[in-house]
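Below, in C-alpha cells: the form predicted alone, a single chain.
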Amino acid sequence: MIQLKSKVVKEKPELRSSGSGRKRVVVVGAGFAGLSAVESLKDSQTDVILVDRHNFSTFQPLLYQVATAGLNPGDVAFPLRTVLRARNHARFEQGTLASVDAEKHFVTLEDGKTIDYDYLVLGIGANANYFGIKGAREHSHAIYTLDEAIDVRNHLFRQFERAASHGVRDGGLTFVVVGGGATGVEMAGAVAELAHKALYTDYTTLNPDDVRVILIEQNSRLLEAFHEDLSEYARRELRARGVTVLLQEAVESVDPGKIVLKSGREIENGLVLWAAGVAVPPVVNHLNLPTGRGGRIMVGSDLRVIGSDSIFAVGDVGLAVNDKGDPLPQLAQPAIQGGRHAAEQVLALIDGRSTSPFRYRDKGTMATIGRRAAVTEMPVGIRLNGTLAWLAWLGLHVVTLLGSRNKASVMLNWMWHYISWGKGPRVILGG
C-alpha cells in the first residue's frame, strides 16, 4: 500500500470562529480517539465542541465484564459533562451524526441541528462487522455499546432461568462465540467461568454438562496477531475452562438458535456472541469523503483526509498507516495516539505552522483469558502469560479508566470476586 500524502493547501479557508476570535474544533465520537484529542486542546486557545449520541463515555475495553456480571454498568460508563466540567471553552453536545459538509464547514446531527467549525476531527469508531454472512446481524449479540453489553447479560440468565424452570431444551445452556480474535477469547472465557460458577452457587438444580461454550475460529489458530506461543497457551487455557475451540471453521448462516458451519455442522444453542471483527459506522458512507479498505476514510500521513484542509479521522474509522504501508490495527492504542496527534496539527494549522506526519508507536498487546490467565506481548519482543500477564492486564485496565469513582469501583469488584470466587450480582436487568 502507498501511504499517501495530505493535499497540500495554499490558501486558508474561511474560518468559522466564534464572536471570541478562537478557533472552533468539533469532536465527533467521545471514545479514544475522541477523549484523546479533548485531552490535547485543553490548554489551547480554542473552543471545543465534543459530539456524542450517548453523554457518557463507555471503556469498551471492559464490557464483556458487564455483559458477564463481573461488573456494574457503572463502572465502565463516565459522564461527558464531567469529563469537560474543567475544560474551560469546551462543551458537550448530545448528538449523532448525519453529514459533513467539507465546503462549508458543518456537520449536520440526526435531529436537524448543525454545528459550524473551524476543525473537524472524526472519531465516531467501529461496529460489529459481520461479512454479509446470512442472518448474523439479526441472531447474534455484539458487544460494542453499554445496551449490547447489558442486552447479553439479560439473554445469558435468561436461559439459565429457563433451564431451570423448564430443563434444558435445543441446546438452551450452549453458548456460541464467533471470532477467535481478543474480544472472542476474553468473551468465550468469561462466559466459562461464569456459567460452571454460577451453576455450583446459584442454579444447583442443572448439571454443569450441560453448559457448552463453543468458540470459533476461520484461521488456523487464535489470537493471530500474538505469538503462536502464546496463541497455543489461550487455547489451551479455554480448553481448561470447558470452552470448545474449533479451529478453521467458518459460520454459512445464524438462525434462531441455530448457527450453521460451512463445513455443514450445525449447532443449536441459546446465544450467538458475535466477535469476528469491526466495520466503520454505517453513517461513513453518507458523509461523502473518499474511503478505502474496510470503508475506511482515507487520510494523508498528517490524519487529515485526503482532499481536505481542516478534516481530521482518527481511530477506528480513519484509514492511517504505518511505516510498511499498512493500515492501523483498530485498537485503543492507535486511537488514542491518532487523536492526541490530530490535535497537535489542529494547533499547528491554527499557528501558521506546518503539519507533521503521524508515527504510531506500538506499545504491544493484552489478552485474558480468565481468572489467573492472559497473555501479553510487548514490542521489544517481551511476552508474558499466566498471573503476572493477567495481573499487567489488571493494572493497565484501571489506570485507563475514567473518573476515580471508576477506578476504585473496578477494583473492589475485581478483588471482591477474586476473594469470593464464584458470587456475583446475577440479577436481569430491566424491564
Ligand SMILES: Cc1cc2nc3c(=O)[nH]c(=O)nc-3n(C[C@H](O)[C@H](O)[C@H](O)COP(=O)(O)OP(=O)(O)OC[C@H]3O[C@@H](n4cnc5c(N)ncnc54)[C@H](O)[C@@H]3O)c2cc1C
Given for the second form:
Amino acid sequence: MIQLKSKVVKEKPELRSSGSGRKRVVVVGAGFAGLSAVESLKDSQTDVILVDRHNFSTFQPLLYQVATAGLNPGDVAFPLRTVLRARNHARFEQGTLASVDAEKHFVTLEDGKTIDYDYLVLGIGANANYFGIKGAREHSHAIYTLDEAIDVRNHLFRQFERAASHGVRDGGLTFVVVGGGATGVEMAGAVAELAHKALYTDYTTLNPDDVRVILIEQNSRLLEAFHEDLSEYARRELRARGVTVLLQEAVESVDPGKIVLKSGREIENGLVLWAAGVAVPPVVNHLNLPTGRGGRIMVGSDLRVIGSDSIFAVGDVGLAVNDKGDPLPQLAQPAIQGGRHAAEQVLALIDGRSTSPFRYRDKGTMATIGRRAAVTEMPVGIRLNGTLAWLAWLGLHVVTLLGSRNKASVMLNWMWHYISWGKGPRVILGG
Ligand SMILES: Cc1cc2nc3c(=O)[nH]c(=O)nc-3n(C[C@H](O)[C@H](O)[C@H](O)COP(=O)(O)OP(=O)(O)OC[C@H]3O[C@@H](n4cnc5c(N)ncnc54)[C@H](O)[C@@H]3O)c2cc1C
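Right, the form predicted alone is done, so what does the form predicted in complex with the ligand look like?
Following is the full complex, with the preceding chain placed first.
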C-alpha cells in the first residue's frame, strides 16, 4: 500500500465571511487580468475567492496552434487549483457568473450559489463579435476557448479525411479566415502551413494544390494596428505560404458551406474561421453595470466601474482608456497591468488611502505569420520582421505561459515541429 505523506492543512477563505475582519475580494475570471489581480494580492491581509467557469486558465494567444495541431490542448491550459496551491490567501470556486448585486455586495453563479464580497474584480474577457452578419455565428468558428480550438482542429481533419475518402467536393479544402488583424493573420498562416504539410506527408492521395486558404479583410491592409511596412511584409509572407489575401472585401452572409461577400463574390468552403472582431460576453448585459463602446463595462481612471465604489472591471471586458481617451487594446498586457492596478487600488481603499489612475505602459505588439516569419513593433519606433521577430515572439510566449511543465512542453513541441516540419497532434477527438 502506498502511503501519502500527511500535509499541513492550510486554511483557505470560505464563501461566507468568517468574521476574521479581513476583507473579501472576489475575482471573477481567471485569465490574464484576473490572475494578475490575485497574484498582486498575495502578501495582503485579504481573503480572495477566484471564480471561473473552467477549472483551468487558458493561454488564448496560443489557441490557434492547438486548432492547427501544433500544440496539445494541455499545453495552453493550466489548472487553477495548482495555481493557487501555494497561495494561502486565495481559493478557487468553479462557477459561471450570472449576476451581480452591487447594492448588497454579492455575486450569483449560474447554479444559484451566492458569494459575498467587499471588493469585486471582473475580468471575464471577451468573445467573438459577429456584427449581426447573417449566419456568421451559426456557420463559422471562432477560437476563444480550448473547446473551440479542438473543434476547429476536428473540423480541419474531418475535411482532410472526407477529401481523402470521397475526393475534393464543394470547396471542402477551401478554408476561409475572416479578419486581417493579428489573430486572422496567425490563423491563415498556420492553416496554410498545416494544410500543405499535412497533405504532403499524411494525405498523399490528395493534391496539395487543391487546398485554398483565403483571408478576407475589409480594410485596405492587413494588421492595421502595425506600421504599413509590416502590413505589406505580412501580406507577402502569407502569399508565399499560398494564402489568397482579399482586401477591401466585406462579408455579407455565411451559409453552410458558402460565404457571400458584399461585392457579390461567393466562396464555397469547408470551414470559415471568424477573427473579425471582439465583443463582451453576453452576461455583461445582465449585470446592470454601465457599458460603453463595444459593450465593454465603463470604468473610471482608477478602473472602478462608473457609479460603484467597490467593483473593478479589468482586461478585455473593461473600457479603460489611454491619455488621449482611446480605448486600450484588448490584448494580454493591458489585462495583466489592469489586474495588477485593480488589486493595488483595493489595498489602497482598505487602508483608507485614495486611489490612483491607471497608466498603461505599452511594451509593444507582435504577430506571427508562420515559420520564421513574424512582426514586432515597439513603442520607441523599433520595428522588426522575419526570423528575429519570430524568435522574439516564441521567447515571449514561452515566458508568459503558466507553469514549468507547460513551458517545457511548448518548447519541446516547437522544436519537434520545426525539425519534423509540423507533425503535431493530428487527431480527431470525439465522435
Ligand atoms: C486566438 C487569440 C489570439 C490572441 N493572441 C494574442 C497575442 O498574440 N497577444 C496578445 O497580447 N493578446 C492576444 N490575444 C488577446 C488576449 O488573449 C486577451 O486580450 C486576453 O486574454 C484578455 O485577458 P482577460 O483576462 O481580460 O480575459 P481572458 O484571458 O479571456 O480571461 C477571461 C476568463 O474569464 C472566464 N469567464 C468568462 N465568462 C465567465 C463567466 N460568466 N463566469 C465565470 N468565468 C467567466 C473565462 O473562462 C476566462 O478564464 C488573443 C486572443 C485570442 C482569442
